[in-house]
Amino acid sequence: MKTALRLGAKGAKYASLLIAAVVCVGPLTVVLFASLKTKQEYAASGPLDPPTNWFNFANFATAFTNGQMLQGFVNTAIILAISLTGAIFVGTLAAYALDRFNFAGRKLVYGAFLLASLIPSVLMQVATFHIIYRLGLFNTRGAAILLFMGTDVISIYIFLQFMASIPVSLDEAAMIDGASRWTIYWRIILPLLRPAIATAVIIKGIAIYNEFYIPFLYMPARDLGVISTSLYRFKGPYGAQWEVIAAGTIVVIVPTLVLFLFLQRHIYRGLVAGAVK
């Protein structure tokens, strides 16, 4: 009985494990087999059908040329780099301060960045827009450099956790030995938030990478579009070219991909070292 039990559990697993990569691996086949495909040929086959020609990479040529993809890479380069090093920045000081330091009204900002948390930001967007274009950054880089500088509760929480496991001894002795609050951040604090830091990184990375409302809004010139308003220049109003977009698709997919799976033990590891140590 004991038997077969464990070998429906095992079954079990390797089915859920299956059904799970079916449902990860089929959409990207899909969008494989379909940048592989002429117009023509897409319009006449299947989904799951294989194209006729495996070695057919016009569609990613025109999501290139037409879609002006490399300055999509370009302008997405920019904004990453600033935006994450801003985030990270702003992050850190703020978890700095709200595990260190006693005030009154801290339980209230805990409460605020949960509150904040919980409201779709789309609520927001009038008010928002409102003051991106009264500081004069609408249609310019520095709208989507900001928006996505600015606090991010998810990050905040990441930084929280891993500090609550730095003794808080090491500033004491830092403080004994003449070294001011900033010192103690730069010097002892963040060195050691590294981990954490990792994870957000990746995490708000991937998210600005693939964001494609607050470009779209705020930055709608062309010589501005990065890569995930790249491709929706490929839909118009009399149709969309679907294979030309799978083909810009799977372009923007191989970098996130490839970055994932090199990382994947370092996002894993940072989310999981403040709360077990």
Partner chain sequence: MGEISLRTDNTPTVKPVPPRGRAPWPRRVVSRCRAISRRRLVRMITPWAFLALPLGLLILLTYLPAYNLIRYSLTDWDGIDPTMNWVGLANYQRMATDPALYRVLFVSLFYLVGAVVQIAIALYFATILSFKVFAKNVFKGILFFPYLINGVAIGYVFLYLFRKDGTLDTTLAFFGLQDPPQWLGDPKLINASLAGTSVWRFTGMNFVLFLGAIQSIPGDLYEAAELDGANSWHRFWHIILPGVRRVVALSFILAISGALAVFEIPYVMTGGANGSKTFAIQAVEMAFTHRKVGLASAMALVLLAMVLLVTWVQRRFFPDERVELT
Second form
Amino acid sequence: MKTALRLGAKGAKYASLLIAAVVCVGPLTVVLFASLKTKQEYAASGPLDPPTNWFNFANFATAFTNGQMLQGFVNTAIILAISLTGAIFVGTLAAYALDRFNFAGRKLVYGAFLLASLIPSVLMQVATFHIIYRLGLFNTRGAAILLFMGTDVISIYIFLQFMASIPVSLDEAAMIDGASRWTIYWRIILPLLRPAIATAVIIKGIAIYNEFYIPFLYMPARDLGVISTSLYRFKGPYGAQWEVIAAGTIVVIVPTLVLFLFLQRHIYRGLVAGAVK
Amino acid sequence: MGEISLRTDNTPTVKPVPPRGRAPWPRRVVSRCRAISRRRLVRMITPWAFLALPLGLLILLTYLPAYNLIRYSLTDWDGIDPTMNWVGLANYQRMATDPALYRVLFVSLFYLVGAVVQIAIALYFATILSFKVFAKNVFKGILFFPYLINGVAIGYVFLYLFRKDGTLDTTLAFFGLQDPPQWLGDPKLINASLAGTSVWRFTGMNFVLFLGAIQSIPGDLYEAAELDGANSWHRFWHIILPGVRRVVALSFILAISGALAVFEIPYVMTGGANGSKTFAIQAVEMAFTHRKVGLASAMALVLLAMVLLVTWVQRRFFPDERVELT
Amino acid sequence: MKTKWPAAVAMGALVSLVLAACGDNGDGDGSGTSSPPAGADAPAGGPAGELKVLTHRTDLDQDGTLQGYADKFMAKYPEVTKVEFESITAYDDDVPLRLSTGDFGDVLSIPNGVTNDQLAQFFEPFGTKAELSAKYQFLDSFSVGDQVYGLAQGGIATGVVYNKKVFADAGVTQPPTSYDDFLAALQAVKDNTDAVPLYTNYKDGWPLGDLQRNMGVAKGNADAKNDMTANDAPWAEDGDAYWLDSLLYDAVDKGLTEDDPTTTNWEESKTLLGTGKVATLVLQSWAISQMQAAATDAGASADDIGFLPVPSATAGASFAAVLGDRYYAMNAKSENKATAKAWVEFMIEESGYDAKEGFVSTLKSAPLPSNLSALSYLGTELFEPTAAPAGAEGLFDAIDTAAEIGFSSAPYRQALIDQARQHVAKAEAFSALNAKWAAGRAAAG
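For comparison with the form predicted alone, please write out the form predicted together with its partner chain.
Expanding to the full complex; the earlier chain stays at the top.
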């Protein structure tokens, strides 16, 4: 009796896991199916029917060439590289100052960063727009780079948490050796922060890769399209061609998937560090 | 940017510098005092030198726009005209007296209910997966992955799912359920459908948070419970739940402010049509469609005030959260 | 050009007759004069250098059509080194934000949302009405006083595109021109065929916003929008706004539109009409060529696509408003105005853009496009809506903004459709609009 109950519980457990897995993967799988179908095949088959030819990449070619997704990847890569470097620099500087100094106004600065993370940024865009414009950055990659670099509070928290585990005695020892604060930051703290930097790069990188509204609003020029906006533009010319939209969607998801498979551990860690602020 | 002051500062700031030399002359005392005050000045400046760039950007990109937003909210600006007319508190008066502007908050309730469901699902799977399970990491990865997907891509995936004869209808037909409703077309269902999309997207995040919290519960607690003959329900109720209570409560409060400010999913999928308009979409519409940037700015600030209120409540009830922001 | 001459000439005569009747187009009967070569009146120095053009036509940018025009333009003016296009998806949301910054290219399509009293702040006038009216029509919409700030990219006639075969299958033999006949035809389509009688394009929204162009058409009232600024209840029974929104409201209320409006799609709607899965779409004459092309692409016949006037209030008469589509404007801060002006003139006079789109040419001398022949066949009376009187150019928009209706916006008519689908009584929905409008008048008047 007891074992039956236990077996039943076990069955229920795995059944629930399987259902959850299907719910998570199913919607994506059918989009993959659609992306591999020809136009006629798409029209004639249901969403759950697998494609007849698993190697029909014609829609992907359309998405890539006509949908300008290659350009989107290039722009996204440029923005990622520069704004991540900048954000790491900015974030570690802020974290270093906040963790290693005791100064009047420290609480205030903490509060200022915290408050900034709570402001729903969508609603600020009318006001932000004029600032970006006055800096002469409108319709340049600089707009997105600056905004990604300067409004990042999550990575500051990640750095703060990690920095608390770096013993202050290291700083003190260096100071006795005559090292300046800058040297300590640059030579000691920054290298030791490497794991936290890796985590922040991943979390922030994914966020930048997925960001839609900022490039949409600040970089309308077509050759400045990033991966999100290129995909969004599909809804106009390809609005009736779900097989092409599906291909574009898969193209956008695949890099995330690859990254996730390789860097799972870092991603989980970064998420836990960043979300509970 | 203050690098010079950084280089000149070789002074350890941790402990006060012990005085050197003895019985100084009065004149030397004076100059010493000056030296100390100079040193103190440098000490005072140093953290700000490190903060110059981060704070500069924060002010430029967050506080200056916020200041402008407050300024706009006191005008009747249409977002186009170079001139704006000062209207004082008229926009706030409107916010205070027009209940129609808050009707859309009702839509947030759907997302709030969605968040409760999301937390429950996440907690359930986090509990299951913190113990021995076949292919544990695979399930963990699958449950979490949706959280990482691009929002525009999710929009397409779910439009494809909800459309007539789309993924959902076909699946239901497979199980013999014919004549499905219009998931987005029925005004009674649309918000549930969109909130469902939100649950699909964000459950993974809660799940990983809870998993982390459960795993930090000391293992000997379980062993002790095992010896006491506790079953898995007892284990959940008496050990796991108290262990994750804080994170769950925190998630719930984050969910409230999240539900108040919902924007991306309904905006990308329906543009706020058919009764799916949220407070944030209403504000954006007020700014762009009705060209009332002044009123829209006031709405944004009221929303911000609501979010801050919720956060304040959170800080009050959970003052010693894991990351102390004191 | 496969213009049908007799029809076109007849139509041309009709238009000039009607326009003359409207009274404010003066003496410039251009229909015989040939236009001088466009470069002739360009300012000294001539077009040269680089030009930046903001456009709402993302499709034509993407498929290279615009670049084709640019190449032709540069061949004509070898001094011009580059024409750069910036096509913007959410044009009417994004471009107004940029106006106050001055960064909106040298030439642009005027975005919705700019009111006429703001034109002078942002745009360079093309000239005075007196100078330009000899050659161009549709000058009123973006003129303030005597200055003309916008030239129409082309003109369009209001109407309904429909699939003739579906109507025939439904047993509709006579083209329905009156309101009652039209609704009866839609009902017949619903009863006798599988086609959707009327497709709203709810999701994409902008076709709903464009419905405002039909203001006054049901009764042939050229002053409808001006009248509305003096009326506290334009949605009262038999008012112009009442007729404008009734068609949509009644069709939705009676279940004569698509089942699930939230999953409609503009590109798809073209194919649906072409293949007979949809019977009608309320769109202007520019849509005819696109619908025909889509029908051909889908393996159906372009001949099945027909064009009807917007249903009229009374049987026996029908009307169509002929008005400018989008307008070109020049940036007042442009450093290359000579080239900007040359580009606009080139686009209107030589590019062939209007013919490709089936527009009524902005040039008075050009014949009417063949796609309007159906209207002349039905005896539809064409008219051009009267401009707002001097001093009240921004009044309509001001009331609309104060009322928070958004008369030319998609969300406004989406909300009407939402109400009609839930069978809120039309009188109730419309009286709410009247109340809003009256409040708007009180605030802005």
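What you see is a predicted model; the values in this text were computed from it and never measured. Heads up, when I say rigid core I mean the largest set of C-alphas that superpose within 1.5 Å between the two forms. Numbering follows the first chain given and starts at 1.
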property	result
Post core alignment: T52 C-alpha displaced by 2 Å or more between these two forms	yes
Rigid-core frame, C-alpha of A43, shift of 2 angstroms or more between these two forms	yes
